Structure formats: structure tokens, C-alpha cells
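First comes one chain, alone, set out as C-alpha cells in the form predicted alone.
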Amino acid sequence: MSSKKTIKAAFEAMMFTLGEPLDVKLAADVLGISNKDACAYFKELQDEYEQEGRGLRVREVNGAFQFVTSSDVYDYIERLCTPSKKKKLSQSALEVLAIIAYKQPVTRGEIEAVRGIKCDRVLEGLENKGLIAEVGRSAGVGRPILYGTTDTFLRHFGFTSIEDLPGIDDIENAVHEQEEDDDSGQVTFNLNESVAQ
């Protein structure tokens, strides 16, 4: 017969692996011991975890035992399991996304021609976020990749379809209104230059 230490180690491993209450009879059968002895070992484990103040506890549930987290560490578990705030898109990412949304399908070269600056990393970031995707290849020289927006883009921005995007004239009017309201005379959101071409 195995030692007490080995039996309790096996019970720990079995509870961890099973992830739900481990029936005493099943545990006893697996280790070839009596139900009474198995129950006694589970109770010992329960006491050890409690006395040592561990982050896990052994809880009895109707003739079965399982691991649960200690109420003492609840705040940490809550922080771990609460999704962190999503990062906002940078100004350059918004510009590239606007160009793709309005001109799609569009190549990287066409995007860079509008922005006047390379955008490889921005495209990669937008792809990783699932906001844009490759939608084909251009018939042009070298058959460059064509980019378009995704359903994720529509969901995040509250559109039912790409046809719901505001018209270029609406954006230009909004920018002009903002210019008039801005005391510094600077345009803080200049989307029309990116998409009007």
C-alpha cells in the first residue's frame, strides 16, 4: 500500500485534473483503499490547506471533495479575471483605418500615397486587432495585397454595414465646424484629407 503522503498527493492531483468534485468512492477505488480511509485522507488535506493559509481550500460537497479558491484571495482572483480596458487606437491607426474603410479594397501603396508615410506596422496592428483583413490581390504589378474592413470593425464602430459610414461631405462639414470652434486654429481631427482622394 502507498504511503499517506503519496495518497494525499494523488488526491490533490486527481482533484486538480478532474476540476469538479471527486467522489470519495471513485478516489478510493483508484488507489485501492477503503472509502473510510479515503475520506480520512481528504479530511487531513482539508485541515492542512486551512491551517497553512493557502490560496486553495479543499471543500466537501455531498461525499465528494474539490479544490476551491480561498475567500481571502477573492480580490486578486477578481482582478485577474476582470478584462483589462482595451487600448485605444492611435491617430495613425485611425487614419489608416479610415482610408481602408472608405477606399476598400485598397493596397498598402495606395494607403501610403494618401498618407505620405509608410504604414506597415499600423496595418499589422489593425490586422492583429481583427479590424482589417486581406481581401484579395490587386491585378497591378506584383499583385499587392488588398485590404478591407471586417465584421469586427463594424461591431466596434456600431455600423450594420459599410454603407452606414458617414459620407465624405458630412465629415468635411464636421471638420470645418471644429476648425471654427477651435481657438488655436489647429484642426485636431483632420480625417477629410485622408479619405477624400
Second form
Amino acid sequence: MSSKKTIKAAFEAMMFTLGEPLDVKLAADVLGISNKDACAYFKELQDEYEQEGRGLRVREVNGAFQFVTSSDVYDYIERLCTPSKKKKLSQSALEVLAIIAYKQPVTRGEIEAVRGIKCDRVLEGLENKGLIAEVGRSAGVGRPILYGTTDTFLRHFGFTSIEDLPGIDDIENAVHEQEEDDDSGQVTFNLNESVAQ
Amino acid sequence: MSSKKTIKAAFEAMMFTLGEPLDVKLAADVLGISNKDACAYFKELQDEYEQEGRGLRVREVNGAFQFVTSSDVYDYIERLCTPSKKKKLSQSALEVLAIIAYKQPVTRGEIEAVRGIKCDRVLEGLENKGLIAEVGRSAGVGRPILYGTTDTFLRHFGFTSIEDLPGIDDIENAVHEQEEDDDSGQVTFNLNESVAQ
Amino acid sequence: MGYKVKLSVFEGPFDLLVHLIENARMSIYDIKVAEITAQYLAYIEEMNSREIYVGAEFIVLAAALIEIKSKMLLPRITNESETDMTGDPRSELVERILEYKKFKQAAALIEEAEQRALRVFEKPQEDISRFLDQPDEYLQMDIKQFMNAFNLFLHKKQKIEEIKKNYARVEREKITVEQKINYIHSYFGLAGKDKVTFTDLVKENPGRYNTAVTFSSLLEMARKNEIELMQKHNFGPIWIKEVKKREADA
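Please could you give me the other form, the form predicted together with another copy of the chain, since above is the form predicted alone?
Full complex below, order starting with the chain above.
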């Protein structure tokens, strides 16, 4: 049986070697410990790096863990090397991605209904970037493709899991609150409308 | 002026991102500190990682520093990175294995009599895989080798003993019943048709 | 006018509409359709005049707006004091705008997350090629697969044995039709009856070959009027009656 220290050291070295997120199950298998214990050790590491204010952080992506740099020292890295930049997504890509992220699994038709505009090109682009993937077929007419987000999506946005997304209910509330605010100043104009026509 | 903590965090993130050894001069430049100070910080990091028994170590290569994995956890890295290949037994290997499992101890001659085909190659393969082993010699002419299954064989199926195998009697009964069924399906003629000529 | 800025930036007709409504400081729940439609159409015209492609989707929404506008001109049937949203020709449009706004806001939220995540770097995988050359081989086997393989073998073996058995039987019992006819004649004598069933004849040896030879022999005997064959119904018992020699002569 390996000591706690050895297990954590092994996880560090394994994450470093792998680069991409290391699945808890796989890590637990290699060490011969339970998934639950493995997960607890990863969380401990995560806390340590954060609390010690290190330049590396342990990031969780859908039940897997990876080393990434701390965003606190971004400026230095940028000064050191112009790192191969992940490209920012376009506005339309972000919109489509938001619809998929919150409504998944979702068909192209449903996405287009929300945006009022075709989005086959955007979908293709997102799929090529690995941010979305086909996750099945709808039972509806023509059995259209259902889309969902991928782990690459989580990594690109720094989300731990899909539950980590800002709550859609909050968004709805935010929209409504804003509307109410808007409403307060509008009463007088509303009457004018019928007259104007 | 950056704090000591920030400088070290920056060095960590810079080493991590760069991959190859990070030159002290370059690192000092980015942080706007002297080479001497930069070198001292790298050495401090080196000591920290070593003393804390982490899975990563800071290695110096000719006035440059890089993260490497600790040799203490090499075995885990090896286990993580070594791909595993699933191999399946061929139909003939499974047959021979089944005959040995149910009739053990059994000679090659007896196996060949059941299968009506030579099986020295198959036996060799199964022996190399540790699934069968010589368990003695028959008293018969030429004192041929007797084969039996091994603990490895049992482990593969998660059995504790050979008695755990599904009963062979069931199989023999099944075969007999099937034969009787065949017989009862007697030839019947229909004279009316034949006579109709 | 607000709608003249950033001409091509809109992500679709709803995006443009939301922009116009917000720009006019209108409430989404009480859109001044006439005003907004005019602005919307002006915008599209502007796009046209600058030879910017106007997607069909923009035209579709323009048509919808005009339709709503015309419905708004009709006298309301509902009591003025009651706000009957279901009767409001704008209600479906409002719903769709709200839905679109919700996801536009969600897009803004995930864009913020993207901004933060872009400040974080991953590292590529280390060179692990030396491990890849020697894969760990392990045997994949489960009991079901094992039993299936064994059953298949037993089945195969059983079939082969059956064929062998039949082959051997034919060798042993190569009795001719002539021999069988003689046997049938003697059978009537031995049984002391002049009427027997087919089953009686093959009772001692119900094998396939014997059954077939017996049957052909009977057909041959019937052809020569040595016997009469009777069967009352399909697959029923076949009765064989010996025809006495003198009757046959007569």
C-alpha cells in the first residue's frame, strides 16, 4: 500500500506527463485505490496548489484532473513566449454554443428557432473544433441529429462540468429584472403607441 | 516589483508552459530581476519540490531550469503510459481449453481424439499463456503428459475452484435430448400424394 | 440613428430586433410595433443600399412584424381595462425575443468564462513513445464466451457424428427392393394376417433407409397388383392388404 504522499506525488507526475486531463478511474486503477479515495487526493492537491499560490493549478474537467497554469501569472507567460493562442470564438459561435450548452441535447432546428437564423456553418465549425458533438438522434420526424457539448468545451471555458455553467434560471431572472427596470420608465410612452398609428 | 511568491509562481508557470529548459537570463528578464536573484529563486523551488517529496522536480540543465517527473514515481508513470492490448483466444484454443477444463487430467492423444484434429500448437500456446500446465504423466504406453488448467485460468473467470465451472452433465444431457428429438422426427410418407400419379 | 451603426454585426433578425428595441428604450412587454417595424425596415433598406447581403431570415421577420402591425390596427375585442396577453398579437414575438435574449445573455456569460480560461495554459503530453512500443498484453476472456465456444464445438461435433452414423447405417443395411418385397410377402404369413399397417412393417427397424426401401417396395408391389394400399386421410396410417394370388389371376 502506497503512502498518501506517494499517491499524491504519483498523481502529480501522472498529470504532468499526460498533459490532458487524467481520468480519476484510470489514476485510481494505476495506484490500486478506490475512485473515491483517488478523487479525494486530487481535490487535496487542488487545494494545496491554490492555497500555496503556486504557478500551477489542478483543474477538474468532468471527473478528470490536469495541471494548468495559474491565470494570476498570465502576463509573465505572455511576455516569455507568445504562447500558441487559443482563438476566441466568434459571437455567433458563442450564441450557438450557449444554446447547446444550456438546452442539450438539442437539434439544429431548435437552435435555429431560438436565433431565427440558419446555423449549419456555425455548427460545422464548432464540431470541427471539437467543442460540440453529435450525441444521438431525436425521436422526431426525420430523426434529426442531437448536439451536445464535449469535454473540450469544458476545457476551453474552464468549466469543471456542465453543472458548473452559470445557472440558466439566474439568466432568466436577470432578463426579467432588467425588463422590470425598463418598464418603470416606460409607462407614459405606452399610451402614445395607438395614437401614433 | 513582484513579490517573492509571485516570482516563483511565474517561474513555475513559465517552466510548465515552455517545456524545454527555461534559461535563467530569459526568466530574469521577464520578471525584471537580476540573474543572480532569478537563479536563487530557481534553486529555492528546486529545494521545495525535493523536500516536499512532490511528483515533480526542478532540474537544472546548464544554467536553465525545467520541470521533470520524480524518478521515485517512475513505476506509476510506466503503468499509466503502457498501453494494454486485449487478446482473445481463438476458437480452437477455446475448444482445447474447454476439453482440458472438463476432462482434466487429460493427454494430448485424448484431446485429439475428441477433436479429431492435431493440437500440439494450440497446447503450446495455452501453456505459454499459463492457462494450462503439465500435471503429471499417464500410466499408459509412452507415459504421455497429462494436462490440467491452472490458477491463472481460474482467475480469468473469477473462479475459486474448477468446481465453479458450469456443470458438464448439463451439456451432455442437452446433447442427448437433442439427439432423441431428432429421432422422434421420423420419416412420414403421404401415400395419397404418391398414388395420385 | 442608432440602427445605422455596426451594420453587419447582427447575428440574426432577433439580434437586430433586440438591438432596435433596446436602442429605442422600449419595453419588450409593450413593443411599439409601428415604430420598431419602421426602424427594422429602414435598417434592411440600408443594408441593401450598401449591397450587404440581407438573409431571407431578416425578410421573414420583417413580414411577421408587418403582420403584427396590421393586427394592432384592428379594434381590440378585449376589454381595455384587462391586459389579455394571449389576445395580444405581439405575445408570440415577445416570447421569442425573450428566449433569444436569454441565450444572448448566456453567450455573454460563457464569453466571460472564455476570457478567464484563455489566461490559463495547458501543457502538451510528454514524449511517452518508449512506453508505447511494449504494450501489456492481457487475455480477454469471459465465461460466457468460453461456454459459447465450447457449445459451438459440441454442436459441430454432434453433427459430424450424426453424419458418420447415417453413413455407417447405409453401409450395413444395404437391403434391396427385391429382398424387401420377399420380406413383406413373408411378413403377411408370419403375422397370420392379410392386412397390416406401414408402421408394423418398419417397427423393427424404423431407420430412414429401411423406411424408404420399404415404401418403394410397397409402391412396386402395388404397381404389380400384389397388394392394395389404403390411407383414409393425409399422414394417416397406411394399410396394406395382400392380394391373394388367385384373385390376381382371375
